[in-house]
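Here we start with a single chain on its own, the form predicted alone, put down as structure tokens.
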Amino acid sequence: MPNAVYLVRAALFLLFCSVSVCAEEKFDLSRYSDEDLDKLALSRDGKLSASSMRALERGYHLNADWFGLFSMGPLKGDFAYDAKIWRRDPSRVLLVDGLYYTWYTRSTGKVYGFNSGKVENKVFPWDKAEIWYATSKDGWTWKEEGLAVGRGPAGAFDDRSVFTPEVMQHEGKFYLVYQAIKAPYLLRTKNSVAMAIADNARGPWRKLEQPILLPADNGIWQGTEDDHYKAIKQGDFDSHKVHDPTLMFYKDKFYLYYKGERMGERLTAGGREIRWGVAIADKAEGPYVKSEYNPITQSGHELLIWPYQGGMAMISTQDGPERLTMQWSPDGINFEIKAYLDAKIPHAIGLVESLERESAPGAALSWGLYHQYVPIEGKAWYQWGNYIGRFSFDHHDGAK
């Protein structure tokens, strides 16, 4: 038996060595300059590990201008923390007639979580919520102006909650896209993405009668227990949820980016299997057709994406093997990692549309809004307080 173990180990060692040598022999070092090698502390005459080959291929030494650090803090006025109100998921910030505007999820009332015994009980801070808006003259002190989009009547696709808004201003109109839930709100409940349109930042908002995006209808739940981890067939990456809609006008079309969640959610090398997709339309109201390239990411929680140098830049914040990365795509679909960021990334970032974007990869992040959790002893995370704060992003030069 010991001889058999020895032979197996020897075979694995030889296989590993042969694979390593083979990979190095196929690696084209001539594509890289002496400067490339020097920046990565590599020698043209030396051996290359798999890690060194990845560093060259992915350009770790080339993208220092994409790296940076976030800082975060509270705001004044109505966005100061209030333990009785959940304010979260701020939209982009628009500058309209000298005032900054943002839209956000707002709710009140006790949060019970699932399985409380009563389906009418509020399960999350974004449950039984509405979309409100606020204004500011300086981006620091905010005034809550009131309701923008409320829940629909009983029986409507949005009768339980409307939340997580994003806004786009285009050709004199304002477009709000947001998540909607139809009652009851259970673990297996699917959601939709809806749209409201206005001629003025202050409304009134006209809701479209039907959702503009739905989850894929190709998964099969296992049994009847309300458990979203159990599925006979998982289906597409967005077979359970379509979250965090973000609307962009790009290449003369409307790109609706969103996060997908899958029925029977499993784990990946980076934890939860969370991916992004995009649906594209010729008109803002749709119809939206999901891209044949979906999913377009292998990570990401809240959506954070903006135009940069003719393409799209994004940050994958939480969840998945490529979380905490800044990425760029030349076509808005095929993204490549540009930088690995510090774990201190704000939740649910809302960018400021009026900022100059092209001077640097992080210029669009100079400042913006986010939501902050306030831990409460003895409470689950979904029962913690929420408030909207302000962040900034600074390029980090390690040589200074």
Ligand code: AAL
Given for the second form:
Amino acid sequence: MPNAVYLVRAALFLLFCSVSVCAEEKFDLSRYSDEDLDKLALSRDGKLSASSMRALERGYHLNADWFGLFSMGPLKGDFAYDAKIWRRDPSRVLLVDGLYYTWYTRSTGKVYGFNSGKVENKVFPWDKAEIWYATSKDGWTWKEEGLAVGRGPAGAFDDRSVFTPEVMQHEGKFYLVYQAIKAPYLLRTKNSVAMAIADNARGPWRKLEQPILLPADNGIWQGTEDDHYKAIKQGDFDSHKVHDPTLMFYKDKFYLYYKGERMGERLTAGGREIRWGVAIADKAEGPYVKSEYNPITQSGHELLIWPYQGGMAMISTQDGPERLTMQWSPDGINFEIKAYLDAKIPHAIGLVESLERESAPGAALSWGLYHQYVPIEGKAWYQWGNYIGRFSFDHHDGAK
Ligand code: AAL
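Shown: the form predicted alone; wanted: the form predicted in complex with 3,6-anhydro-alpha-L-galactopyranose:
Let's see the whole complex now, leading with the same chain.
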């Protein structure tokens, strides 16, 4: 009876094979060419270590053109470092009538952190903040132009802070999407994503009356103490925060990518459990429907995603097991790792929309904006200075 023979063989296999030997026996080497093996310094006759099998499966010898290195430096004019003003989280850079524009979080005043004893005290550089914009003729010297979107009146969903903007120019209109917080700003406070629309890059901006995206409402806090690590039920990946909104017109729909944070946050093999999601709408103003595939990543921090070759390329900068990777997806949802990047990735990158981006995976990153922390001795990281700088990304030629 073939079935009985099969069962006996399977039982013997399970009894006597160590994990790695079994994996090696099951591994289908015929799927790989001599060239694949040679590039990974492997031979068809030799034994395969677990690492070698992983290298073949993940294609470590492929996609060298996706690898590159970032360089970063300061800017001039109003973006030169000012210890009294926090400027951070720059949006994409738009080229409008020969002038570069960017929008960013701007705030002033002492930062206390949480539990300072007074709920009015500013907790982070992005607390009690506004969205301002600046322009530049050459991308190096920037002029701060003024307020784009301010906080709402007391009682409104955005009365405490508006920050971390991203911009989209589409069919003659400008759309700002940004994070909003209603007072008080505590550790357990949830935030929302809001939108403002303008006919001109210089405004005026018309805010939508209601947020376009909210955290999932299916987690349960444990107890009443203001501790965001304590939850009876964690809920969805975005049950606590919806951050870093990034809006794109893609496949005739509006894709709102974002970072989710979860109630009762725990650790993964890559550190903090941070994931990205996407919500999709037929119209720019919404309604936005969260994708059934969410979370679409198991990693990442500030959103960094751009259209490439009919799909979407992205960089997962920090947090999670796939941190420091460049990935690509044919449909904006199902991403595969293409390259493993160097740890020196700029924070909160704002891409330049006018760059040619199809010639190479990193072409969209030729230059752009980011924010830099300026450490101050004896102070916590959230009290350090912030300024907006400029980065470039260069394909790394191993022969050099
Ligand atoms: C950043 C971003 C969002 C967060 C805060 C400001 O790294 O993820 O913008 O809210 O930190």
